[in-house]
Amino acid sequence: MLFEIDGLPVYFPYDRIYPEQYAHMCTLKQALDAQGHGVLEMPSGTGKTVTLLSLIISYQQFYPEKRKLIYCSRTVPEIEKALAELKRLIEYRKSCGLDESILGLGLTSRRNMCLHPSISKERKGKVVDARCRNLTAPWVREAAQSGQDIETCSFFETLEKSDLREEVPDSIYTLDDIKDLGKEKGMCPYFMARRMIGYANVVIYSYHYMLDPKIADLISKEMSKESIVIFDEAHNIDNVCIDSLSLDIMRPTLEASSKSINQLSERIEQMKQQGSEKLKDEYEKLVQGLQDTLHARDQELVMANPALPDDLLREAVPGNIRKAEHFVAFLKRFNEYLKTRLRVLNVTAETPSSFLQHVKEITFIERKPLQFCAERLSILIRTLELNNLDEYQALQRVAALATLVATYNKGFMLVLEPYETDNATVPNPILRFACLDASIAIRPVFERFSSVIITSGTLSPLDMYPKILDFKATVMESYPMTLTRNCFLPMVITRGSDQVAISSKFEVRNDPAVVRNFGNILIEFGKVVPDGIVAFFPSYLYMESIIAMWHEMGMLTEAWKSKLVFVETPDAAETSIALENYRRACENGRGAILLAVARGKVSEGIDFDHHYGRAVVMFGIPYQYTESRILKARLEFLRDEHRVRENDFLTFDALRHAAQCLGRVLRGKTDYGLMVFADRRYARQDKRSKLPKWINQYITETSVNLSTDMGIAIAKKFLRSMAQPLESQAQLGVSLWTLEDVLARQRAQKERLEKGHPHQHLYQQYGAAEAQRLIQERATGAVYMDVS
């Protein structure tokens, strides 16, 4: 299908388009035209990926700037799915007679791409990374070239001798395509992909390659600032940002760190005895490296790094860490200090400032040398030409802690706990360095790139993301869902058939009457819903206690009469087996119930389309554990810095996860299913208003205060109507548009414009959000009074 949006020809690789997709493209184009950032919420199962790719590739190829597209997703299956859609789109564009040269590729870890006969058999990613570095480090290759008997990687050596521009034609390469190309040409697929990223038109990879400072500094820092960045499935993006700058330090970490420090000392002595000049040049290398980084940032050639701020680059390296042996002694002192801090009996929480004050009082270590720790250690490791870098990971964590705690006064908290978990009885002290401010990790991305789009099916309320990520959104839009028939039915069950109110509130969550009513919901829906049912709980702990009580009451035995029951566990391998067997039970007609946890693996990346999920039940509201000290500190920070009330954030966080769980049931407009909210608190308007627009629009007043038996009666009627054949022709013009429908809509829009809208030129020039602000300013006269 080929149509135009404001003069831009858009190639869409399907004969028909959803109204949501068309609306999404129009809003997305506004954001790109304004070179601004956007927050877009699109209903689940309405082709978000192909919509984004179609519009942006059309935009990229139509305008001479040819802005690079960086598409960030969560998991490897989602990256592969996006690459497959991209491949199909480019094939369609070629079939339309377009003669274009487009290079698109995906990037994932070494573990997924390695071809080396022995390294590729390793299961752990860290081991693969370390063994790969042992074969490809510059000093290893130099030694091998000088005639020493040292093993190198033949795939990497072939790549070094090749000209990728000449040998690799422009095309769309999925992860498997890159591996196959590597096998064919005898080159390393991982490093081949990393080198092609620099000149590729489209790059698809994980969030961490953009948001984690350590990885972004290697892979993404030189991306063009004109690039368009998409964060897909980004409802959890604030948590990804926080995790990328948070650290946990335990006793084994510090013991391993001590061992690494001793190894560094021995290696330094060894190099001194050999009379090596490398140690003498090391300080110059460090200073030159910092100056080069500062120059590149001043010239806007590279992206900023939160762990290496600009003001640090302008300072001189402190004298007490310039020499290698002095720096190692400095690290040893700091490491011993951390060991003494882990001898705790009570929980203590402190700010970075008070931690630094205590460090200074006990060890006389100043703040400034701590700031340089991470960068200084990386230079030293390169100078000493160390192999087996995985052995130095603990020391690198300690250095990263030193740098971050000395760099940021606000937005972080240190918590010392004598027990690793709340239920533990054996002391195992842990120092948690927790990031509270999600904007620190993502700020360099917003500052560098002209258009950053955050999109998902569950972002409501949209205005929360600009607050907690600290950016200005040019466009914010949540799209409703157009349906010929209401193919999903959200219902709120507030009480059991015995009229006892149900809730996962702490006061009543283990009340036998509530637990029995939860069990009855599962049993009764198991009898009337065909194939698969997925039930979510707020936490593993709560799920285990409920299952134990159901077992005592004999409710699991009752549920087994209609369906098999499978349970998600924290162990990934066990959960994979449970999922596989659940799918098999759905396929062979036996039917199954899967008990899972909000925020778990099942709730995030796994689709239960068609018969794999005909109903999703959310038992309770998945609030975070509110007694967590780190969560309390984050809530306090959000209140003080962004004026976000604690209750607003907790409800927003709980309901985006609830919506994410319930969205698993619907993976397209031909799919159908039930969404069951099993908690009386969902009946309140303040809770429902925070659900996505596309779910909220189908919650009717008759389905918000139901008992179990009323819910079953409505479900039976709904499932009976869904069992009738769906006429695809009935969808046309309503929930599915042909090219003629798109053109008719554009004609109608043009007619409305010609009739005149007093502010239409503002909407076209600035986009909806900015235009509304200007209209408001003109109405109040504020714009005319601004003399700045």
Second form
Amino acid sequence: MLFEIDGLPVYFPYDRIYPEQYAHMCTLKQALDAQGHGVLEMPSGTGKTVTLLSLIISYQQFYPEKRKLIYCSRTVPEIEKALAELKRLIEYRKSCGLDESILGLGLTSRRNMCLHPSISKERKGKVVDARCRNLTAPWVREAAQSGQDIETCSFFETLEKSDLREEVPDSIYTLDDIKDLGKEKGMCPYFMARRMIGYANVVIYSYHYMLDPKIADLISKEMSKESIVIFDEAHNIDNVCIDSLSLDIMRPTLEASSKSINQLSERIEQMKQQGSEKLKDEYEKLVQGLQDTLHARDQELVMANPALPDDLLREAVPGNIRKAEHFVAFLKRFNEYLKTRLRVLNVTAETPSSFLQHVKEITFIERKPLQFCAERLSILIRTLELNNLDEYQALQRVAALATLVATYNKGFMLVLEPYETDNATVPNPILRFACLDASIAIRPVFERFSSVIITSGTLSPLDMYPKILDFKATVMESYPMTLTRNCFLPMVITRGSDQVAISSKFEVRNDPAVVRNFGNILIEFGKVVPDGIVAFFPSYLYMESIIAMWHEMGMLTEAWKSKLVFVETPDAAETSIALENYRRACENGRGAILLAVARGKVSEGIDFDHHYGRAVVMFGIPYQYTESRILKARLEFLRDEHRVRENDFLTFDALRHAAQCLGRVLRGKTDYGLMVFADRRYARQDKRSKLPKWINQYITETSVNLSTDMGIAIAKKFLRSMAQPLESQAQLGVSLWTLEDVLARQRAQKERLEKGHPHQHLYQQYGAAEAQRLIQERATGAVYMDVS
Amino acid sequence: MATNGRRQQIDDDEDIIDVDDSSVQPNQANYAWEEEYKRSWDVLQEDEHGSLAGVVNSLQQAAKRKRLLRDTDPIQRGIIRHLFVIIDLSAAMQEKDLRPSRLSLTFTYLEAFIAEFFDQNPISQIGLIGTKDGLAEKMTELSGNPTEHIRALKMKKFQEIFGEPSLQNALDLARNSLIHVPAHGSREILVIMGSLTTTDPGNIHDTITQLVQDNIRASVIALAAEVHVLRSLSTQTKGTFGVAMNEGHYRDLLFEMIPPTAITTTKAASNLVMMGFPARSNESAATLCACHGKLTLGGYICPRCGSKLCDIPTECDICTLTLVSSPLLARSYHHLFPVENFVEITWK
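Taking the form predicted on its own as the starting point, write out the structure of the form predicted in complex with the partner chain.
Next comes the full complex, and the chain you just saw is listed first.
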């Protein structure tokens, strides 16, 4: 359908639109107009992706700036889904008679895209990357061209020879499309995609290409400033940011890096004997400093790399590491120092500055050369024309640690943990370099791009994200869900049938009465809920102990009378087998229960739609392990820097994971499912208020303080009424709008504006988002509305 | 008061089953306080004047209208029907969410259903299959004699319930009988399922595909909730699917099966069916009947082979001729040419 929002014609590829999709578009347009950042929460299963895409593409094509869209998602299947949606949208726009050329494509790792006959068979991503580099590095190709007998990749060579602009017509390419195109033309799809990114209108890829400083540097640095950046499924974005700047160093890492250092020095010797000029050239270049990079940054051509701050670039590389052999000796010393640190057998936690102080005392290494370590290493590797880069990973890691630790004083923490677990006796020391501040990795993104939109199904409470990511949001909105029938039923079970309160609180979590009541919930729901049930636990540890206790009590035997029971384990292969069998049991009517963990693989990105999940049970509140030193440090940091209370953050984090788990069950308006919160503490207002609006809206007073038997009775009734045939006609006009509905609403809105009713009215009629916009428009005098 | 009014209207020719009546018989497993909450007032909502009378009235009117407004287009319906009713006899039928229990309510309703079915479809046949403990057992073969089925329902051994049902076994059993029925008759299965799980020896989806191939229509009435495999069984075989909300709704769902359904596939080449119209004979001396091998005094003589059969409609056991009587045929005709709906006019 085609309608207008404030004079912007929006092409929407479906005949019907959900009210929340329309509201989302209005807010989104506002954010784009204001060139500001936004946080938007939209219920899962309401067509978030297509809403975003159709509004932004319409926006992009309507205005002459043609702002580029960069859409970041979490996993490869999600990227594929978004690409398919985009393709459909563009086809729809074509069928509406629009003559436009839009180039859109997705990017994923070499492992998924490689066409090389032997490399593409490799399983590990890193091996694929390394083998690819061996064939495509500039010096390898130079050598091959000069007639030496060295293998190169024919796909890459063809790509190099051809002009992409000519060869590839503007269109939408899904990952498979690019691969097919590559096969057809005999060109490397990975590099083809990477080169096309520069002039594509829409780019869809993973977060990491944007946030991880190592990759962002390669891929995303040439994006234009006006680009619109979307982070979809962004409820975990702070953790992604933190992970991208955190490092773990273990003994094997250091051993491997010493080996690499030796290799480096051998190679340098070799080069010297050959009398190569390259080392000399390198030295000359370094004397001039990193001027080239700086030059680019001044013109805002490239995105600032958080690992390489501005002031560093203005200086020349320090003299003591300019010469290759000096640098290698320097690395050796630093590496040995780390080895001695790992020998310590008690836990230590320190700030980067105290670490640097200690380094200086022991090894006389100054801060400055450390800072240049990563950059210098990559220059050296380039000069030495090294192959098999995957062998140098450990060394790169050590160098990255050196750079990060010397660059950032604030927001980082070094923790040395000699033992893996509390009761381990054999030391296996880990030096964790932990990033505490999520805003460091994402800051360049916010600074560089004018519109960054963060969106997901579970972002509540909305003001938390701007705080912890340190940005100003011009729009923050959470949409309720409009339903013709209440197709999900959240309920809070606070006590068992014997009236004993249940909770996963540390003091009572292993109390037999609590465990028995948890078990009873599972058994009873197993009896009344058809097909699949997913149950989430706060942690693997707790899940294991509870399952063991259930087994002793004979509760598992009782549970598998009605359903098969599957368990998620930390092992990905095992879990995927369990998941497959779980789905099969749901399909053939046997019914199954899947026991999973709130922060595990199952809770993120795996949908339990329709019969795969008729009920989801959350046992306890999935708090993080609060005794972890890194978490403690992070909480302290958040309190001092962003004024977020420890408890607030912990609850926020726990509830976003709980909401994420429970949201798995509902994937669309025709679906239905039960959401069971089994913990006394969910009944409290402070917990409930942190749940997303669309879940909260359906938690009624009658369903917040239930015992197991009451819950079962309500569930039975709900399941019966949901099984009654759904008349799709009834949805029309209420939770599903046709074009007429949209137009009628816009007309009514216009009339209302002319009459100038009190604001109260707007709120009632249109919901908060719309009303606020209208009031604002009226205030600025920008009241206009086109109804075609 | 109001509640009773509605109940009576739904169960008009049934024993009054009052959901408010929570009298629990002694020596039953559940205590009264373990029972679920009964909220019979939930179905009623006050109107703007705070009165219930209007709501009850409109409920009654709506139900009446629903009954009156039938599809009156003359379409081709298969009036010679072969229906297998699969009854779940698993432990789940013990549940008392339908009063007095799922099982006894099912049996009561089935008796009424069988009587009504043969009344409206006199030249059709029914068979009963029970499933429990992972097995399926034929309670009665396909036959057009209602008393036989009702007798089977009252037998003690079919009232014992335990274990889990096996949908696949039951469907296979029904299918094995149904594939032999002549092509002019419809092949139907009605599954009444209280359990939420099924224990099957193989892949049930293969069985469903076979049912689709054999042109067998399977409808399902679930008593607890929507189970995916039941839903997909009914949609794939073009049957209906329903979940009983309460006793009255259960009855409605069951009785919806009585009018014959439209024929969708018209590939049956011969549209003529050979039928015999036997004469009733009364004898002075008892002779053996061909159907049971018993000595009987009266019966029907097959016009083709001359053997004696106890009851019609049936198929002659000797020459497989369909035996009916003309009044029976005439009665089936009202499905083919239904009376048009009455039009409501304003009264002056």
